[in-house]
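Below you'll find only one chain, the form predicted on its own, shown as structure tokens.
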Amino acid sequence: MVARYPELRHFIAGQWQGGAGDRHWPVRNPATGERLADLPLAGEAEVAAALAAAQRGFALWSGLTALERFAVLRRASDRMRARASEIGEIMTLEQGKPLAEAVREVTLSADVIDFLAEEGKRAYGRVVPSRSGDILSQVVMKVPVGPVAALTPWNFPANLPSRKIGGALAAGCSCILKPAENTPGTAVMLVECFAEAGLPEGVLNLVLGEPGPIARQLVTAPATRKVSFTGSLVVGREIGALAAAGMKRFTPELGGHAPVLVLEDADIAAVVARSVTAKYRNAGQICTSPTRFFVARPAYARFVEAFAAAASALTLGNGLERGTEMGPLAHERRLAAMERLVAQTQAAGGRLATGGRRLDGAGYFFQPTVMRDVPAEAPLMREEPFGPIAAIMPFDSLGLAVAMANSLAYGLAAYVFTADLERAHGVSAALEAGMVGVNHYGISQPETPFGGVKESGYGSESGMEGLLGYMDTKLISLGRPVGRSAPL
């Protein structure tokens, strides 16, 4: 039995409330096109109320001990695990990914919150020795930055909010979450878990609705002291400029176009199996998705043939149906984008190895697609597809392959497969990316920092770095009382 889609409401100052007036947008199931619910659009009044609540919540939450905050966050993560199947079904309904992927995302999100809550108890400072007898102590502390605006996209409706909420709350900050307008149900259920855990009112707030106006009001508000954004480069630049005008902390994660270098000594069958799974997970709608495959020429023909065969064998369908290996794209606009990239790649001289078309019938389904012999000038080699398209090219020179991998403005994730330990170290050091996976794709873990370089953004989420991104450094230098001399 499919879980009942939740009532979509804002959560402000510990209270659930509907939107003002009759302004709503439809939320649709991307596998069927059916209407799931109407999304209430927050107006200026709701956002202002959330900002005021976050200020009050910060004053309360930051005054608790790290151990007290830890206890609440652990209760919230336990609630997430207890409701993982229910939340996962809602995620599949509104986002499309297979149910097993959705449920795993919820449990991994709970792990992220657990790790950050634990690290909140270990946000240590230090004592700096004084060079003057008049200074009794110099203590460096980590303190919460203040209320946080968390802006998240639709591809990971549980994981991305959890990284931001977990980091902010573990650090002692309050948070206002603005989730994607087409995946709000998952966010509502996550916030329910925190409310059920006894989180004080105003510490976590949820506003739903039109992204542009809400983001501008949240980012420019004096109450907001930190902005965390995951999304496109274009929007990230705009939000970054708004944050900079107010000298606010800003952590952007702005996408990628991950290269994969497959050296001739790699186990081709094993690499293909891992690569197909990684490439078509969530229909390729992942910022770290492997997309540009550079394969050593002696292994190229075998790699392409095996990759195309494995991709074409994947089962597409509704994520709630047993056996589905790849679900739909998130919305209809992505179908047109995939068709355009395939056509442009073929026009530039690339060859279609498999896939390349949308499926007939309901839903936003596009075949797992493999393009081979893709020239460097093809748009697919420069533009993040954010969909189920892989581009495969041969290389004769490892140095040239590394240069091609580094040739884009993106620098989020990169991968290399080789049995040669020395070359593994050399290539991973040369790749310009915030995260490099050697012989595997599992680079995103609760304990490790997630973030990019170049135009993929800066700063990190998850890991200890994800906690420190929500904290300021504060020095307290304690001098001897004026007029007093040192005791004997």
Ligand code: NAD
Second form
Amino acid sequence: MVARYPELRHFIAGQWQGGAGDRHWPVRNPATGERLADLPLAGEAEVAAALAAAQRGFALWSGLTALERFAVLRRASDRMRARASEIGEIMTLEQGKPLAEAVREVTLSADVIDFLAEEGKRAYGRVVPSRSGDILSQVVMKVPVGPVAALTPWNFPANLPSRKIGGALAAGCSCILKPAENTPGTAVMLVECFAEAGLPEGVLNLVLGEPGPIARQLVTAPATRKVSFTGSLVVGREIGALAAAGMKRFTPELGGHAPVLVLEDADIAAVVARSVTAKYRNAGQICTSPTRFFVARPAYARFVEAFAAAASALTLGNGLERGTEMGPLAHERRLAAMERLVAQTQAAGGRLATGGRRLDGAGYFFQPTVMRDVPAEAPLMREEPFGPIAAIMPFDSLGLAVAMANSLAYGLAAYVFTADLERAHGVSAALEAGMVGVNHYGISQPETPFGGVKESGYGSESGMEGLLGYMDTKLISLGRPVGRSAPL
Ligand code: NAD
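Form predicted on its own already given; the form predicted together with the ligand follows:
To see the whole picture, the full complex is given below, headed by that same chain.
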């Protein structure tokens, strides 16, 4: 470990300000429970200052060319790559994921910024043929929406802010980032990269602190024109209602409960190996994490046995230690949630194939857990576990399995494994999800849109869509000067 935990301060109008005064919360290392730092809690005055700075920043930044904006963003992503090891260490320290995952997240975040900055140069409009000789041209343009409030959670402390900052800034918007209260260090270092790149003041601002009051002030402020939120459905509904009251654009990404359909003809050993890696990555705290496995009955026993064996063989530990495959949960309250889900599933008739317990000692560790024969009425089948629990069920009818997969209000990611192209096509078309992975996980790339349907939210981040979500459509219809006739 060589990185030093950064000083936690707000970044407003190009200035780092307001250390932990009287009002602060502890930031803890989830692997040890130790206090890492004190999080300063922004008050109304600081949030108001960030809003005013973002308005000034927007006036300046939106007046630059896309090429000029690209140059600054490109320098910021270079800084992120140069500092990836250091930022990754801080991320592991405050969030718990294994170091290699954290460092990879930072470099991938730099790729996200690059892609969006590039696309900013291609935010094309169009020219519409006119119906009248007196209308010379009708130009449809893409223009930035204005100052953006970006509210991000703790599971991807670099990637989720980068999608929002990248989309907003590449479009010509300014941004106020409010990161999760338990992963502020990564956000501070990310913002440092933009400051080091020479981003003009006020274009990107950072406020740290208590999520509810800050989010309310940001979302209801007249200056804010767009809100992008990643987090739980419950909070997303609240934020969405506030945004709707002000007729603000809102992009919610509210989690999922991803089904996985494993057909009989799939290579079961290979699917298990991929599934275990995907399930326990980031200790299952991923909104696209595979959680409900529906396996064709003839392959079921083999699948469960191999899955449980691979899960129980994973090395749990401090993410900074070499060889750690799964770290702790991000905070203590997630442990209680896992214990409750395991107990409720057993009470409903589901069986524990492996795991099911928190580890004794310091840190928020929970065993990689596999529950089999889980009945449809068990809460685990409806509630997103957001942790290291896999539920596995057999199916006899593919149609019924698809119906089970679609039976929830969630519709973020879904997966299907089969060697049969025709069935892969049919199932992926029938799955109600914003993203479907056929024969693989890892569907989220900087170049592809990320987003859900149903109560998982709407709109997309990343990809070209992740830029357009920060732009309005504007028509300029240019008529001949009044009283003039055609010159030719
Ligand atoms: P939580 O709802 O307390 O917090 C989740 C995130 O929302 C945090 O980052 C927090 O800062 C923010 N938040 C909380 N209250 C807020 C408010 N009133 N206004 C604005 N932001 C607010 O939940 P948790 O215990 O930290 O996490 C558990 C649940 O959160 C999971 O079950 C999962 O559904 C959801 N979650 C989803 C994602 C995702 O990627 N979609 C990420 C993290 C958490």
